[in-house]
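Just one chain is shown here, as structure tokens, and it is the form predicted alone.
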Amino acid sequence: MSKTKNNHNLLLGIDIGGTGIKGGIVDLAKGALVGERVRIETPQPATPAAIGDVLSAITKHFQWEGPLGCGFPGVIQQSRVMLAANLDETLIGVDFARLAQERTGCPAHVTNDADAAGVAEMTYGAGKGRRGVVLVITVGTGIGCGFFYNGMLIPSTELGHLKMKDKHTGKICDAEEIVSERARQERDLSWKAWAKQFDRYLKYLHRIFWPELIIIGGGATKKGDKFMPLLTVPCATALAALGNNAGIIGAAAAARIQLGKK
């Protein structure tokens, strides 16, 4: 990849998840990966040092020396981690952009992972050119949300932490404890049974925000045919056009926007 690192349309994107960390070189003119992505299991515990090791390994894999963007599964304010629900609590308070830069030697930008996926879908994918309120919901270890109004991102909307009643236990809990991909697997739910719970969650979001379009992304997109026809939320729905690569592409796109201002 060293032959292409000076191409200004290219940027390294890294998508950090609760179970895996994925990286790839992104052609920002096309909104697509150049070559294959690499995936490394998320270290347990996912401490700053351990995550830094993975960032370094991905950068070296691609022989990358230019700017990079990271999507992080938690609330980010001014590059600092404020919430990291599915990673190690020692990440809270860490300046993640500085950590990434120190461990890779590359100028780095960090954004919420679902916001990154949303940026990708609104720029290149299922939300391109859409006006009004658009929600991008990522389904994985947790539930992420990118919130857009007339194409503009409203960052760090942690709608996976809205409270819902778990009909199996009768308890009130975070929505992602019921409707994430991890919850589906842990409860050994069929796609039909899970879709019923997920649909209830989407209707909850619709009652509050009245989106004109909800885009479903994250790892669950690989099985979209199993649940998308079962959704009855009263607005348009679509699978993320960029699939599970949206987080990588969006992390790179967000980094280009922010690092270009410096």
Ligand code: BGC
Second form
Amino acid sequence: MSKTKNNHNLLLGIDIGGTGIKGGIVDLAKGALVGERVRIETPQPATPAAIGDVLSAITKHFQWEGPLGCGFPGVIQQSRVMLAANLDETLIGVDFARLAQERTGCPAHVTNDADAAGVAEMTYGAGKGRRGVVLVITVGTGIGCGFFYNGMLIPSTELGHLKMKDKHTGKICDAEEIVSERARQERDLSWKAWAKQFDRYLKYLHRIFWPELIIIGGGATKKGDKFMPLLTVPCATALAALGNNAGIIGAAAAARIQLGKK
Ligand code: BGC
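Having gone through the form predicted alone, I am curious about the other one (the form predicted in complex with beta-D-glucopyranose (BGC)); can you provide its structure?
Next comes the full complex, this chain leading.
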């Protein structure tokens, strides 16, 4: 990181997803990436060693030697993986911050990926200054949720795993099996057909939590124009202002807060 060494506003953010792992240098003063991000396919199987290889490759790519933050697609408690629905189950129980630190040589922090995207949107993006209940729903390989009350994160709300009836099969299953980006692709649904199911899911969330704003993030944000106008959930909705980079930016922002405390 030679040229960036003395800039304390810079951190490396890494967003681990079920299909891709993305990294970029984040300027926390601006809430934006510095330069291009890099994306590497998520290894299959996504074991701790294989993910460690990718973390190491991304760090080397940026010649990074400072602190880094990872967004992880599962439940994290005290930096340990408790749930990893879309990655290899050998990750369960792993101290992910320690793994990242060992494989990169950098001080590392880990947080849930949707919580990270939410922190970025609430700090710099579509949720900035918003009070009350705000949900940040990320649509990717899975469905993630960042839950905020008066700007404060309530972590690990796994609302992608709420049960819903699948209208195609009549079976009850996890919401993310019906409304994730992966489900849309696997079922070869048009955006219109998918939006109808996604809207049903958002209305379900609204009936229970009464958010004042729902921010939609994740990979699907690239196609926001195809589904946002079709949503009828009775509260304000917005696309993630930071798009799919929210996860990278938020992972870095969360790391700055937590590593700063140590
Ligand atoms: C995981 C969540 C994650 C979401 C998005 C879900 O399957 O359980 O922890 O935030 O996918 O990656």
